[in-house]
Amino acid sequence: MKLTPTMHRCVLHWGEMASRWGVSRSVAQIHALLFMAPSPLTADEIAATLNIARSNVSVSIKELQAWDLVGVTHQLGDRRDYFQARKDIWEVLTMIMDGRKKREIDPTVQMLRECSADAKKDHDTPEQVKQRISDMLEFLEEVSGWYDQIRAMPRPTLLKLMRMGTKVAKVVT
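May I have the structure of this chain only, in the form predicted alone?
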């Protein structure tokens, strides 16, 4: 696949941003390429377009599939796997946020619940530390609950809410 200068810039930037978020640059670049590609691509086409090792493409594709961002498809008469990304940006960002919540927030909430319960029986941990653990747990439970509610909203409603911006504050204050 031939990348235009604009596509090239987007692929590079997506990779740079992802590396700041702790995601492999090549995983993100492959995702950006597949997101922009007009049709599914084979692993060899991905490797050639991005000038990365075929083995790196395979590992990266598996990670993207684990995040449910990329799927595999087949073509009649061709035994190769073709890969395509979700094209709906709302779905893409929702899958990323869901994945991060599942991998980062949920385990942290569980750990804080356990630490909070343990701290009640622990006489050596200073009260300030116990309170900080409790405060962190309360905050993350609130954020998690809020996210679950927002996630359940229909897209048009969520879009209206987003467009309201700070006007929402006037309603609740």
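The structure above corresponds to the form predicted alone; please provide the structure of the form predicted together with another copy of the chain.
Partners and other molecules have been left off, which leaves just the chain.
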């Protein structure tokens, strides 16, 4: 697939942001390509377009599937996989936030729970330190629970709330 200058630029930028986003360059570039592509692409097309190894496409696509950002389709009489990315930008953001919470927050909450429990038996640790740990645990659990609630709200409601901006504050006066 031939990239137009604009698409080319986007793909490169995605690749450059990759390390900040916590994925490899290939993963980010493939995602950019699939997000923009008007129709689903085969792994070979992706490899050829981005000039990366075919095997690399395979593992990168696997990661994008783990993030639930890319899916497979097929064409009649063609055994190859055709990949396409989620196009709804709101859903894309949601998937990324879910994934990040799972990878970056949940393990730490888990660990803080254990730590907080063990700390009771640990008489060397100053009370102040234990307190800080349990404060952080409580805070993370609260934010985490809040996220799950918001996450479950229907999208139109969320959109309205967002568009209200600061005005929502009036509710709690």
